[in-house]
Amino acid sequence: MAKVGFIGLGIMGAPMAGHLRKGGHELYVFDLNPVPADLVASGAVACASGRQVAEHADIIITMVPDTPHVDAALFAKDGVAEGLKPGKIVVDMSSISPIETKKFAQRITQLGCSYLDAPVSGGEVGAKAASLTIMVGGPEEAFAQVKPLFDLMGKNITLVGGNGDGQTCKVANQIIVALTIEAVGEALLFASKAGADPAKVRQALMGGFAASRILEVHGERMVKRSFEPGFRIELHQKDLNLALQGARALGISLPNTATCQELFNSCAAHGGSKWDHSAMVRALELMADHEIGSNQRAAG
């Protein structure tokens, strides 16, 4: 069994860490907030800092909101870097800048350790079900060592390439997710405004070429008006910002990604930063002056 450290015990990090403990691994954890009691009860050891986690563990995982948080977790005073010894592996499972990831990897490598960027897709549901998609960038040898841990947290695990490529893959994933949410929102809004029952339209579409996981899960959220996260709009805004910044640096245009970001911006302007990202549909509804399913609810 491995000695594993886990830093960042939020909505996704806590269940992910829990799966590692259930897998029988020694687990050393740290968060700026109090460590969840059930993790401690399961045998996880609460540490006072990232440095302490790194001193105890051979593989250290970070799962925090954004690029500056990873920077701080790794390199601030009492951060992970201060507790590393050559041969250890640092795994960042946050969704952050591919460019900064390459810089972080270089600094960790200079300390004689390996670095993997391994962002995930699947949200809170996937974290709890241990069914996350994990997109990994970094050296093959380190990936092989960490793969048994990934297997406890996810189902679809791919070594995409070198450091930064995992994060690049995650940005691509978030582009697809955002654009598909927008497409599902437009379709169900169109159906509802035309007088059709959006729940039955969604059911019919699930049997055809338009079927998707987003139509299944987020289409149901739109119909049932269930916008508790999930995955918060403010986090998807962060990911699309990475996409648009990268596009600018690469000299390419991502016009529909920009449109989705503006729809998220509209939601945020109406107090929706912490809504589930499926609530992008609310921005479309405001422009249409129609809420999906409102005619059916009125008839009922």
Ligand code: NAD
Given for the second form:
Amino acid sequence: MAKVGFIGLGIMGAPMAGHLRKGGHELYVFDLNPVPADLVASGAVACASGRQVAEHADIIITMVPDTPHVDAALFAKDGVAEGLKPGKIVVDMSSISPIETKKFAQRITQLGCSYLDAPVSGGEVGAKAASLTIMVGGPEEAFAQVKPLFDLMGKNITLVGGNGDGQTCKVANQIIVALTIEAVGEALLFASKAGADPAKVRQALMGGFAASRILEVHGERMVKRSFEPGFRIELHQKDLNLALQGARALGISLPNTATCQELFNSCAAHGGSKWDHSAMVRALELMADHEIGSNQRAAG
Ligand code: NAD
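Follow the form predicted alone with the form predicted together with this ligand, if you could.
Then the entire complex follows, led off by the chain already shown.
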């Protein structure tokens, strides 16, 4: 059994760490907030800092919100880097900048350790069910060593390439998700304004070429007007920001990613930073002066 560290025990990190403990591994944990009681009750050891976690564990996982949080968890005073010894492995499972990731990897590698970027897709549901998709960047030997831990947290686990490529893959994922939410929103809005029942339209389309998980899950949220997160608009804005900054650095244009970001910005301007990302449709509805399903609701 491995000695594993886990830093960042929020919506995603707490259930992921729980699976590692259930898998029988020694678990050392740290969060800026108090550590969840059920994790400690299951035998996880609460540490006072990232440095302590890294002193005890051989594989140290981070699952924090954004690039500056990973920077702080690894390199601030009493952070992970201060507790590392050569041979240890740092695994960042947060969704953060691919460019900064390469710099973090270089700094960790200079300490004689290995670094994997391993962001996930699948949300809170996937974290709890241990069915996450995990997109990994880094050296093959480190990947092979950490794979048994990934297997306890996820199902579809791919070594995409070198450091940064896991995060690049995650940004690509978030581009597809945002543009598909936008497409589903436009389609259901069009159908509803034209007088068709959007619930029936969604049902019919689920059997055809336009079927997708997003038409299924997010389309249903649009029809049922249920915009509790799920995945918060503010987190998707962070991810599209990474896409648009990356595109600028690469000298390419991502026109529809930019449009989706503007639609999220419009939602945020209306108080929607914490709405589920399917609520992007609300920005489209404002422009159309029509709410999906309003004809049916008016008819009673
Ligand atoms: P969260 O805000 O619920 O949890 C983050 C945790 O990190 C918090 O408990 C916070 O106290 C802790 N933290 C922050 N900085 C720290 C530091 N320096 N040291 C120790 N602890 C620190 O966030 P989340 O929803 O669990 O998301 C984590 C990451 O996973 C994000 O990058 C997010 O984009 C990604 N993600 C989230 C989802 C989702 O559906 N929530 C899905 C896929 C990927």
